[in-house]
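Next up: just one chain, as structure tokens, the form predicted alone.
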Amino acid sequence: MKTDNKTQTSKLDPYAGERLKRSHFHPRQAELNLRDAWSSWNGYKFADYYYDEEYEYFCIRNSCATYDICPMQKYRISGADAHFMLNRMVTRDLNKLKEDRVTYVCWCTDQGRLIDDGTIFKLGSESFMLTCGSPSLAWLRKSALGFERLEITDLSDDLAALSFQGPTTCEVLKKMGLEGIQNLKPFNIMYFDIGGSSHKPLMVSRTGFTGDLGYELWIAPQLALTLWDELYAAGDDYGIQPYGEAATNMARLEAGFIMPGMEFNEALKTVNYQYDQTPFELNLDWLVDFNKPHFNGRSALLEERDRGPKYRLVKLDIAGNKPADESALYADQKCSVEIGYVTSAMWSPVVKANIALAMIDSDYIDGSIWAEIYYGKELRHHSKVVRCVLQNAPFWAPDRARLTPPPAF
């Protein structure tokens, strides 16, 4: 009997014919994605949510949960010139970065427009890892021109990574056998044995994107499922749960963290003039160090510092309980002068407030701010204009995110 080649292949590989790549944790995640709610990130099949986005959000805030960051872009920059190249590329001074530490960075065009943000891990005196949300290999290679003693390696598909967030995460990692994990300080790195190995293949950084206590676990792909199984076995009594992009967006907004495609457009992807942003507009002034030598965008950013940015990203506490998604902002209740727009908004369950991030014309920041909100009620469209109040601190910033050791929960 004649066998259809396509049928035979699909029996051997259940994902044959599908174009999206599979995360190193996908076999475990697919079993837990009860809604089959997938999207894509950097060519990977990626979960929007697994069962319910609000349930996953509450797991982050009340227990512990995992978020797959395998699709995140990861690059190793090594060699005698690695430090000098990166220090010229990013706006922050890397001379202050010590080994086994992580720092948040951003990098710009020569016009001072933000290309992307990410983190830099200093793994050794001449070894660094850059992580970011979008592919940046081409920009890294351009930035490396003139630096001969370095090597750039794309680790994106060759390093498995799992974000583990929530108040019980330290307790779970201790139960998993990561001795001394309670002593790991924010933005520091430690190495551990796993799966019977004796060469400490698991790198743990106390980092994350939720504003809460959390860690990121980095390991070789062949040990990814071992890591998952040991972590979930240790976390079983703590209600460990995977979470997707929807819950991530809720948690990061409460923490006041920016998201590409929402708070900023990546400068190399925009078409319209100045529809991208600068570090000053995004309140990332603290990432720009003019005391160090030349870096990309330095001259343009100096000019902007002296004249002031056109817009500013602000945090808003908005009256009522209707999220101000995509709302326009005005200087008065009559909506006669438009002064900005909301980038992200939600009703925060943990803060019990209607919160938002927004871009506002710098000339109007010290005045009254009103949001025009459109919402639906029983199949009818409604709108209202409500007052907004500026917030300086993050909406959610528990002490446990900073304390070492973190309190038992």
The other form holds:
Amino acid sequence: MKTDNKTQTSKLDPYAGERLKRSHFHPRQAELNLRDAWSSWNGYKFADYYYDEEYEYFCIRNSCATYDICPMQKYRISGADAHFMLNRMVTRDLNKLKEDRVTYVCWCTDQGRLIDDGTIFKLGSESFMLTCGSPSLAWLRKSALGFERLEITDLSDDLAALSFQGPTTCEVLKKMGLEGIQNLKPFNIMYFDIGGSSHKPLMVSRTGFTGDLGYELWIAPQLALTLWDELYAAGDDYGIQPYGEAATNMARLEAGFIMPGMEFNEALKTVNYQYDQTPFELNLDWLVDFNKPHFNGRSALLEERDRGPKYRLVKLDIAGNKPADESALYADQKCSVEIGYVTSAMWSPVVKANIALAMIDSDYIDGSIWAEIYYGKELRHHSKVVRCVLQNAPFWAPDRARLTPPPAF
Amino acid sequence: MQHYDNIIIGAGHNGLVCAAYLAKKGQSVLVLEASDTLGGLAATREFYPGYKVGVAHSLSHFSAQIVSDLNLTAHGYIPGAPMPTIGLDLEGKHVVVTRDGLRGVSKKDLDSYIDYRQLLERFAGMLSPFWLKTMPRIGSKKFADLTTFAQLGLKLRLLGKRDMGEFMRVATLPARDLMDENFDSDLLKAVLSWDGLIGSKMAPRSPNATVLAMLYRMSGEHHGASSIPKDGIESLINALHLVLVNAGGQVRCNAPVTKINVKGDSTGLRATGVELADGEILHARRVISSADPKRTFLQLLGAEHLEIEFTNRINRLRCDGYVAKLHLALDGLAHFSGIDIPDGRMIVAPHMDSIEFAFDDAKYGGSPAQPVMEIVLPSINDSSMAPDGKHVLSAHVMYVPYSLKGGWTAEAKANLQDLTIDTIAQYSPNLRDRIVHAEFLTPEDIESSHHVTGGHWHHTELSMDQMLMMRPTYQAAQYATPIPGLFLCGAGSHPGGGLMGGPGHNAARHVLAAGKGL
Ligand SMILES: Cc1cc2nc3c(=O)[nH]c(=O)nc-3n(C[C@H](O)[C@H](O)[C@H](O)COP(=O)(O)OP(=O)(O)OC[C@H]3O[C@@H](n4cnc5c(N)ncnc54)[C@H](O)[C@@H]3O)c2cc1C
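Target state, the form predicted together with its partner chain; input state, the form predicted alone:
Once more the chain from above appears, this time first in line as the rest of the complex follows.
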């Protein structure tokens, strides 16, 4: 008798359609998720941490660690109009983007409110890959209206991707046999063979979300576990370790990278008027290229540039060691003039400082800034008001993140 | 290299009106028309040797102010007398509607009509200043915008409390409710509702802008009654052309624009001129398009130069036309039972449900089983339309969908043409014997022959979401567009379509005012 696999599973599991999807690396990651600390991202079962978030964070900063980016959204945009469609959508000038290069971009509504940020990979003269945190197909389709020679493919489920971050990553990849990887410059792309292949199915970009030396590895799903096994074999001596959302969040905050739901509210999901943000408010001025004659939101952003943004995302060095999570900010110690709010905060082990990202009313940016911090101590609630110092340089930007070749270990 | 102040795309009446105003102000103007004739949807052309007709067959609200500003009567345009509107009845008990009276109805309906007319004329009078005005920009705090708002408020107040309330009540009422409140005669109700519906995707039961559309048509000198100029609509188009040429303007036919050129640098984008089908490039300080908004933005300009949500709004403009044309060349006068000379505007729609049912068919992509229509014989008023003793019949057939389920095959078209002729023949028994030639144009045909998206009467639906300061959509509703140097002046702009001239007039004024800053 012939059995239909699909119907049988759904008979066995009445909730089959509701369950979280398994990442292409799931078999290995599940084994290493000692704490069963699962949450989800874009419908995928996704680790908050595997063993201990602090430990994983220290792996990123001191050795090497992997982060599953299969759930990240990935789109292939190809065809003769691909460049024109994307260049009109994002605020940066893609004419400056060369083949086999990656660039960090953001895109806005007509009103210049930030929809999302992400990266664009230029894979060929008429072929691009856009990656971003949230599903964006609807916006891409809207943006594609009027461009006929164009194809948009959602690769999210069909491309396995692993972020590999930390000071020893180059060393490990070399050991894995990726010849010449040490010559890969930040934001460049190279292709390699793996598992005896000869058509270079592994794409490596020197990119990441930790502010450290690191790479992102892209491969077809059927080779995902081969990649994992070869990488973990090579990284064994270097204490390679998977890390989850918690450690990512620490590393990216030190690097000053913004997160949706923290620093910004995606404009297309924002209900209240101007509860979303603009690139200027988020300090992404450098992504907005007014030399480009047109891009979505340009005229609104031009107006904002001339008027000056209402808020500014700032980096704060905060007195004491209590993280200023969700603190309100004031212009005075008495907390009578509220001027903003903390978006992300932590005690940074590498910087050895109490750091935060915060949104501040631009009018008060040059004055004194005080944070009212709430913290608990053995079931008792406490609060204190402490001084914050505006920080201009990045909290964490090690040379190795930029050097080519990176320092050897 | 010639560098014009203004290039105008399209020599429909709005393009010509706009061009004439600009030329009279000393601006250099070049009008580029895709087809070989002037007039756009109002162009008069020979559809059979010796027989002429236009898609638009009569005037109902051409602006008297434009006639006087441009002195059109000194250039060969002689307005026609208002024609009665005749609701055709199979037994010959026709209803005849004129501005101040009715024939063929009860005393009660007649009395109601007098009150009804007076009320509508007060409303029309209140709205009349706004058709030739730029609508305020939403959210604008500019003085001019605020005064327009204030004026509208004041005009409403001046109506008096009772009329004001009544205006607010009826403005968006379904035509059917308005008719049922006032009249008993089914035929009368159908005929009076007609003017609020023609050209739109709405029927008597549709709440929306049908009463406003009626009031819009009442803005002209005959208060909404149709008329045919003494020498035909052609004489109006020719007069506009003459005024333009006398003022130094130029017009080129057979010059289809394929592209609106823009220049982009660090100061942004700017329209610089146009490219023609043969590759010729023409330069101008401003490009003013009377082509419909969808065509202007999506085909001629290109999404690449526009904002994403704006592009999608333009794409969603409702442009599907629902009016088809039947043109008949007749070798003698067609007689209509019970009518001496068929020199009025005749309407075939026995009751409001006939209109509604035809609409029901069309809204699901069907061809109407019983078409409703408006008929005129323009050759009676203007003898140049047909050889001596011969005649032309022109019918606007309502609720013929632009996209027919299964497509407009030759068979589908022939069937509807036959059905339409049969329908008219019920009122005009000798019609079939008189026909020398018949032409049937679906909205799809009109789209390709007249370069109007969807073949739509108003270029895009004249409905609440697409009128006044929302016409065609915000950010393009004040004749200016998001692209500096590119303006709109066609029926897709406020106040809308029909042979009226408002969009052309208003656009010219806007361009001149904006030009002071250029
Ligand atoms: C079936 C039908 C019947 C109608 N009957 C009447 C009526 O009886 N009475 C009435 O008052 N109104 C009537 N109307 C409405 C009226 O005809 C139109 O609203 C009006 O003519 C629009 O004028 P316009 O100048 O804005 O545009 P149009 O008359 O459409 O003129 C636009 C011009 O632009 C040209 N053009 C477009 N694209 C290009 C290009 N790329 N390059 C160069 N040129 C281009 C076109 O060829 C056209 O000549 C009717 C409409 C329809 C569809």
